[in-house]
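First, one chain by itself in structure tokens, the form predicted on its own.
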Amino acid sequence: MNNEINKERNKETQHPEFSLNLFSLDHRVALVTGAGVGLGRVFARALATARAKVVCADIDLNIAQETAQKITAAGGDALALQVDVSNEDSVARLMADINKHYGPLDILVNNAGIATPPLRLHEMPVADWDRLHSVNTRGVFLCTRAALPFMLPRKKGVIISIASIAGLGGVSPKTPAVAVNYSSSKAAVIGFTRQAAAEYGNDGIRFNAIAPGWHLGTQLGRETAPPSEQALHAFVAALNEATPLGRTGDPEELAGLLIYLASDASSFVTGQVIAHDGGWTAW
């Protein structure tokens, strides 16, 4: 009986045996929001290396163009477009432009995000709360909602949202770089990802989230006055001590996980939140 059941399942799935070709994104159209700097630039270049056609979108068109130019100079296919992910009309124009230039979207990477100065909750201006959530939470909703109509008719699509270990649990005040508005926005991204995966599994659309730990060079702290060199060294030393691998991450180390989740290599993976944190959440 079990053998017959397995045969029927194999007929239904008919997935090929493992091959490195499963990681190829050849001919697929991928959008990365916040692609001008930091993790977004890493993600855009990684997708292009896997042979996707990459749309580099950012609120700052100039830096989006820099990313696209780096990709095309390396032989990839990229297009730079401006978008304000918190604005419904701007997002709608972005999706229409992508469809016009490349065709229907296959992969969406919800990467655009900001951080405000790390004030404690009782000190935080309402304006900081609202501005951050307009990008980190509303932006994920608007971009995903606008992408789905291009994926649903073809019964396929991949949506990857960038969360954070700060969305998985509280961060000690001894590491004063995370504020409650940021943590709550990333927890929202995690809940959004899991619920969307449950809703759209039958439509062949996969939702997953990456929760990075401490990766230096992400540009998230650009609104905060830079610390002194001594304070920065002390901060990094504290992070290293609190991380089982004994170091912070490099943004480039996230590229492999992104390609795995975007490709057919992860065809049975949906609704997952994968921490990329050197073991930070393992303590």
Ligand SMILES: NC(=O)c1ccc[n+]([C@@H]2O[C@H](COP(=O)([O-])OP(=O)(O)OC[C@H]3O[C@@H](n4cnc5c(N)ncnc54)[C@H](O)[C@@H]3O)[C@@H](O)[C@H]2O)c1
Given for the second form:
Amino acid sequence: MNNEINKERNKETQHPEFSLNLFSLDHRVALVTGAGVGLGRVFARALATARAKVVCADIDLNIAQETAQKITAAGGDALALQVDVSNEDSVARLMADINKHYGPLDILVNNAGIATPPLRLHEMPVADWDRLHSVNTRGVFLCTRAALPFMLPRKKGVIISIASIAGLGGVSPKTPAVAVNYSSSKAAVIGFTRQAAAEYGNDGIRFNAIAPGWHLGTQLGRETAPPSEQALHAFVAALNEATPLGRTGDPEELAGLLIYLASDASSFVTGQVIAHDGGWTAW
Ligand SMILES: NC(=O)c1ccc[n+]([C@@H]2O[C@H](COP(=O)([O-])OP(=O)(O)OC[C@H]3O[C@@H](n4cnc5c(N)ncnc54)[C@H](O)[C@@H]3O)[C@@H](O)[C@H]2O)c1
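Show the same protein again, this time as the form predicted together with the named molecule rather than the form predicted on its own.
To see the whole picture, the full complex is given below, headed by that same chain.
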């Protein structure tokens, strides 16, 4: 495309020169589902550090309140609310309460997710399949569906969904912590993100997904953690060996990527899935 046309187009989009202010979320309203512990708490605190008003929502109100208290104690602005992301009425109430308290939502982080015991497919109870998908896929659909009416009139919004490397490819049985219900739910989140990005780009709404690799120290899969200290060491050693950077991730390391995707620093990025995995998916 010739330079004159390019100049005209750049005028139309009117983007400021790069500065660190592009990462600021001042005056924006952000919702993190599953914000009570783990990655969700990291995301909520990071959004507050970037100056967003943060709604910390969780099925367990007590832990959502703990996250919100940590944010307000550090000088941020946060509100804790209860939600079951798999329940349509509960999600509708959440969105109405956010609108009442802070005004329309700008940023949705679809983080709430669960894992069931990593049983092999032929041994998996149907109930495990259904329960997991009701949170990991139906929950993403319900929250996004309820958030869009607050974003569409302003032609502005950011949706970030937390997928997984398990949604990008199979995980070796040498690290037997992943089951087909989990992988398929995360692949669904990736497909959802790409299709929604295509559908809503013209409405100014960006959709992206983060595919974390192994970030230990959260509650995910706690019921099925390796049975002994020795088994845990062997498991972590196998993870380290399968990762180019030679280690697992610290949940705090995800904060920078989330703020990049939530902010105007990524204004031309939509429909993408970014792995945060120490190179796990690189070989
Ligand atoms: N930790 C990792 O290494 C890792 C890797 C890949 C993907 N993920 C994904 O990241 C997200 C967060 O994982 P985590 O490791 O922090 O898990 P976690 O178990 O520590 O936290 C999940 C949070 O979601 C909440 N939650 C569960 N069901 C809910 C529901 N129905 N409604 C509302 N809240 C609900 C829980 O109460 C909890 O606070 C999940 O989607 C998970 O699949 C995590």
